[in-house]
Each structure stands twice: as C-alpha cells, then as structure tokens.
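The chain below stands alone and is given in structure tokens; this is the form predicted on its own.
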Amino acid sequence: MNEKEKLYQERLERYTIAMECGKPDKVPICLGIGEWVVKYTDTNLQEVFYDLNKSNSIVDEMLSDFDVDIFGGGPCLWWPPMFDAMGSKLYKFPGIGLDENSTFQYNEEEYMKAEDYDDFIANPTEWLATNFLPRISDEFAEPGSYRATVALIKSAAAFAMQAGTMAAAWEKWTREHGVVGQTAGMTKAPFDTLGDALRSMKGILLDLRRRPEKVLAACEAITPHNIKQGVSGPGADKRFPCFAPLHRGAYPFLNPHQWEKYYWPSLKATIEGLWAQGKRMLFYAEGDWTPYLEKIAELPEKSIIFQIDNTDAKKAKEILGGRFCLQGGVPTTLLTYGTPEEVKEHVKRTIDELACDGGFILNPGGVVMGDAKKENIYAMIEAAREYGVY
C-alpha cells in the first residue's frame, strides 16, 4: 500500500467513524470545488461547464492544495451537452442564453397539467416516457420520430461520455490525491420531484388547495421510484449515502401542518425503504428545518446524516445529535462577507458545540457560491485541522 492508498484509508475510516455517529481521530472535513474556483482560473463558467477535461483539470490543481477527507465534487453540476443533445427546455446554461459567467438556470414550468394526475398516478413511468419527455424536449416532441430516435442515441450517448469521463477523474483523483468520495448514488424527496420538475412551485401550491388528495396519491405513486433510484447505479455502493437535495421542505415555504400531511410521510417512507436495503441518505436540509426536528428524530437510527445549514445547531445537535451524524455549520454567506479570522473562530466555535463526542463532519452549510472568497475557504479548512483533533 502507497502513501495515497494509506491516506484514502485512514479518510475513509475517518468517514464512517463519523457517518455511525463514533469519535475518529480527527473530525472530518468535507468540501467541493465549486464555481467559486473559476474566479481564480483563467477560465470561464461555459468553459468550465462544456469541457469536462478542463473543469477536472481544475480540481485536480486544487487537490493538491487542499487538506480535506471528503471530497464532494468539482465545479460543474451538469455537463450541457447531455441535454443539448435531446433539446432539452429544463436549463439554460452559461454562455447559452446567460452571460458566460452565469451560473446554470432552471426553467421552471408546469411541464404536468393538473388534469394529468390520474394518468401519473396509474403508471408514473409510462406517463414520464410518453408525455413528460415530449414537453420538455425539442428533439422529442415526436414519440418514435425518425428525430426522436437519433435524439435518443445522441443523448444516451453523451450520458456515457460524461460517466465514463467521471468515473476515470475520481479514479484519478482517489489514486493520486486520496480524497474520499462524498456520496454514491442521489434521489429525492417525493413532493420534491412532484414540485420540483413537474407541476413547479404555483402548480403544487395551488393543488394543496384544489387536489390534496391527487398530491398524496402521486408522492406514494413515486415513493418506490425514489427509493429505487437511490440504490441504483452508482447508488448500490453501500458505504457511501446517496445525495437528497431537499427542496419544498425548508420552512417556511410549507406551513408545519402541510409539511406533516404532504411531504413528510412520503419523505419518511423513502428513507426506511433505503435503510431497509443498508443505504443510508445524505439530509442535504438547506434552508430552516428547525420545526421539524422532532419529527426527524423518529427516522431509523443512523439512517441519514443531517446537513445543518440555517437549522438551529444547539437544537439539532440536542434532538438529533447522538442518533444521526450531524454535517455541515459553517454559513456560506461567513464564507462570501466574513474574513478569515471570523471565518476561523466560526469553525472553532462549530466543533466545540456540535463535534465534541463525535458524529460531526465539518462541512459548509449548503453550495457555496461563486462569490465565496478562496482564503476563506483556506481558513475553514486550516481551523479545522487547528481545532477539530480528538
């Protein structure tokens, strides 16, 4: 065993100490490289964004510099070849249709009618195929066209180029730097993917008043895909969580009443339904999920490892700590305004409260933005090492 195989090691046992809610040796720090890097480059997000080769290039100059355990990805979310290939409408990206130092946009739209629940609900995949690939593609607004069919080809295609070209940069990136990848596999929530891509923030909104009952049907309609997803792919690898942004659950944007009714149990059924298989799901909670701590708490015993952006820390760690690990702490708007000696008293703070028996991993609160400042982002991960010693 070389000198990076044994460093991946002593990260990965560092990782699972933490992730079963146990005391490593050191608390474990996990970070990505996000579109912040490109500021310091001399590059620009579309570059970044279109050329896989030169974004991982990127990360892999950073990894050098950078002491983490962690690692949870580089600074392009989407490769948009994938979806120009089909003429996909869900994204405009930077360069096209945005300045080229954008970030990428969703286009949200109500790409499910409100009278297509019926046909969702009896068979969720079929209707995606059908009728949901139609609206939101150009290439396939015609079901076995000649178009349609190419289409298909050319994206599934760059789909296997853009894995393919990932799998080899975290081989890569593993064998020569000894980074931990952060999770393995990624779903949803159910309402998420419901409010989220297809009837968008006014259409569920608007069907919690008008057809309740058609959103409680659809989220335990897509339950068993969600939970499916999750340990799917790269998901079947059980060390690692899978990924779980949590959108429409953040309060306030649901009223307590509504989050138990409507999105709660669909949420809490998916997570069972993974931990039943031994996968574990990474509570990506940005945003206050401070309500709903009690109700978290009835999740399965280290069935989820909860992310605390603006969730109040003393709580979390009082209710959840000792039962999940706790993951995150440190503001992302600290890590854009603060200096780096507020920035390392914050970190000092973090790990006395919420990392003094364990089950805490060190981690900005959510996506850290293209305005974070590097010498912040150096100062969090130095503080770390300073303060976070067992």
Given for the second form:
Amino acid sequence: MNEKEKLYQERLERYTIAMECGKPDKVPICLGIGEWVVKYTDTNLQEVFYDLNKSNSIVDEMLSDFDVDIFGGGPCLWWPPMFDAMGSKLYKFPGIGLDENSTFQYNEEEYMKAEDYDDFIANPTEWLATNFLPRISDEFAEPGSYRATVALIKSAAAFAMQAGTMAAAWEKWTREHGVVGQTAGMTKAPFDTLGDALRSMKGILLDLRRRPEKVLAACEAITPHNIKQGVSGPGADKRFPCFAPLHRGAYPFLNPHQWEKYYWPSLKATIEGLWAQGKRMLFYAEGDWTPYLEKIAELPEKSIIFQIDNTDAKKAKEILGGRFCLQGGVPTTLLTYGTPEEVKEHVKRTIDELACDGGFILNPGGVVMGDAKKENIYAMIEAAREYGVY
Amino acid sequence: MSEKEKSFVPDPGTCVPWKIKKEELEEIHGNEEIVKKEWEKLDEFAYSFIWFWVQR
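Return one more block: the form predicted in complex with the partner chain, after the form predicted on its own shown previously.
Complete assembly follows, chain above in first position.
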C-alpha cells in the first residue's frame, strides 16, 4: 500500500466512523468545490462549466492544496453540452444567454400541467419520455423528426461521455490525493421532484389548495422511483450515502401542517426504502429545518447524514445528535463576508459544540458559491485541523 | 415495432423490461442470460437518462 492509498484508508475510516455516530481520531473535513473555483485560477465560469477536462484539472490542482478528508464534488452539477444538444429550456448557462461569468439560472415553468396529473401518475417513466422531454427541449420538440432524433442521440451520448469522464476523474483524485468521495448516487424528496421540475413553485402551491389528493398520489407514484435512483448506477456502492438536495421542505416554503401532510411522508418512505437496502442518504437540508427536527428524529437511526445549513445547530445537536451524523456548521455567508479570524473562531466554537462526542463532519453549510473568499476556505480547513483532534 | 407494441407500466429502474422484450423475440438460440444482462444494463441507462431531466 503506497502513501496515498494509506491516506485514503485513514480518511475513509474517519468518514465511516463519523457516519456511524462514532468518534474518529479527528473531525472529518468535507469540502465541495463550488463556483468560487474561478477565483482560484484565471478562468471563467463558461470554461469551467463547458470544458470538463479543464474543470477537472483545476479540481486536481486544488486537491493538492487542501487537506480535506472528504471531497463533495467539483463546480459543475451539469454539463451544458448535454442540455444544448436537446435545446433544453431548463437552464441558462454562462456563455449562452448569460455573461461568461454569470452563474447558471433555472427557468422555472409549469412543464407539467395540472391536467397531466392522472397520466403521469399512471405511468411516470413513459409520461416523462413522451411528454416532459419534448416540452422542455426545443431540439426534441417533435419526436421522430430528424432534428429530434439527432438531438436524442447526441444528448444520450453526452450523458454517457460525462459519466465516463467524471468516473475517470474521481478515480484519479482518489488515487493521487487519497481523498474520499462523499456520495454515491443521487435522489430527491418526491415532493421536490414534483415541485421543482414538473409543476414549479407556483403550480404546486396552487395544487395544495385545488387538487391536494393529486399531489399526494403523484408523490406516492414518484417514491419507488426515487428509492431506485438512490441505489442505481454509482449509488450501488452502499459505503457512501446518496446525495439528496432538499428544497421545498425548508421552512417556511410550506407551513408545518402542509409539510407534515404533503412533504414528509413520501420523503420518509424514500429514506426508509433506501435504508432497507442498506443505503444512507445525505439529507442536504438547504435552508432552515428547525421546526421539523422532532419528525426527522423518527427516521431509522443512522439512516441519514443531516446537513446543517440555516437550521439551528444547537437544536439539531440536541434532537438529532447521537442518532444521526451531523454535517456542516460553517455558514456560507461567513465564508463570503467574514474574515479568516472570524472563520477560525467560528470553526473552533462549532467543533466544541457539535463535534464533542463524535458523529460530526465539518463542512460549509451549503454549496460554496462564487463570492466566497479563498482565504476563508483555507482558514476553515486550518482551524478544523487545529481544533478537530479528539 | 408499433404493431407489436404493448401497453405496460415499467418498474422503477426499467424502461422496457426484459420480460416484455422476451415475449416479442421469436426465439433465443443461445444463452438467454447473456442477452438479458446486457439488455437490462442499457435499459437502466435509458431510465437514468429519462429521470435525470426531472431530478434537477
């Protein structure tokens, strides 16, 4: 076993013990490299998004610099060429419709209409393929046409190309930097699947008043698919949790009654379905989830890693600590507006309060965006190593 | 294909399940498991592609 392989094993053990709510030798540090990557080099966001090899080589360089145990992923959630091939309406990416240094934008629309509920519920996969894809894609608007056929070929090829490129990059990062990937696989809360991409915020909020039974039926129809997606492809590796970015469940998008009736049951069923297969979820609780901590505590022990973004950290520790691994603790606003001294002081306090008896991973509370200060990222890591020894 | 096409609801992780495809094939002379295994791999890939677009 060479030095990097040994380092990987040490870090993997640190991560695994924390996920099991135990106390490793050190507080594990996790970092995902967000769009602030552009500050690290002389590149711009368009290049970072479009040129996967360039983006991966920047990550490669940065990982040499950072003493982190767990890597949450690079700056690009999506590879725009795959979307361009379909003429996708879903996003605007830097360089097309946006300045080359603008972050991406989501074009939220009711791509699924209220009258589509029954057809979607009856056969979700077929409905997505035959109705949703043509609606969100200019190039695929007329399936069977020359342009649509070519678009589908190109986009599916891009999907496979990106997966191959990223698998090779992760293998390299693991081998050359001894860093552990945080997640394997991805899924979502069924209500978010419905509310984010299909019905939109406006649509689903109206549905809660006008056709609530359809919302529940759709969430129920989506649940087995979201369980499957958490363990599909890379998700088959059950040592690592699947990533689940959670959106509309944050307080106060829904009131507590709506949350309990419409958001929570299908998310809980998804988590329980995954856990029954030995798969944990990274419960990426973006925003504030404080009012719901008692309900979340009802989940099977250790079935999630709970991400602390704007949730009250002390309450999260009090209610969830010991049952679930907690992750986060460093507000992204502090990384943007704070000083290195303030970041170090905050990390020390966070470790004292949240990591004292194990089951904790130090991490920015959310995705580190383009306005974070580079010196604050370094300060966070330095302080975590200084104060994070058990 | 349209004459043969049957209505079915694919299980999660599948688009055209092997059992549907097998009924459409007249005869498999060789090892069915080899064909089935590779069919299911590509079918799951297609499933992931379709659901990718809605899991933003």
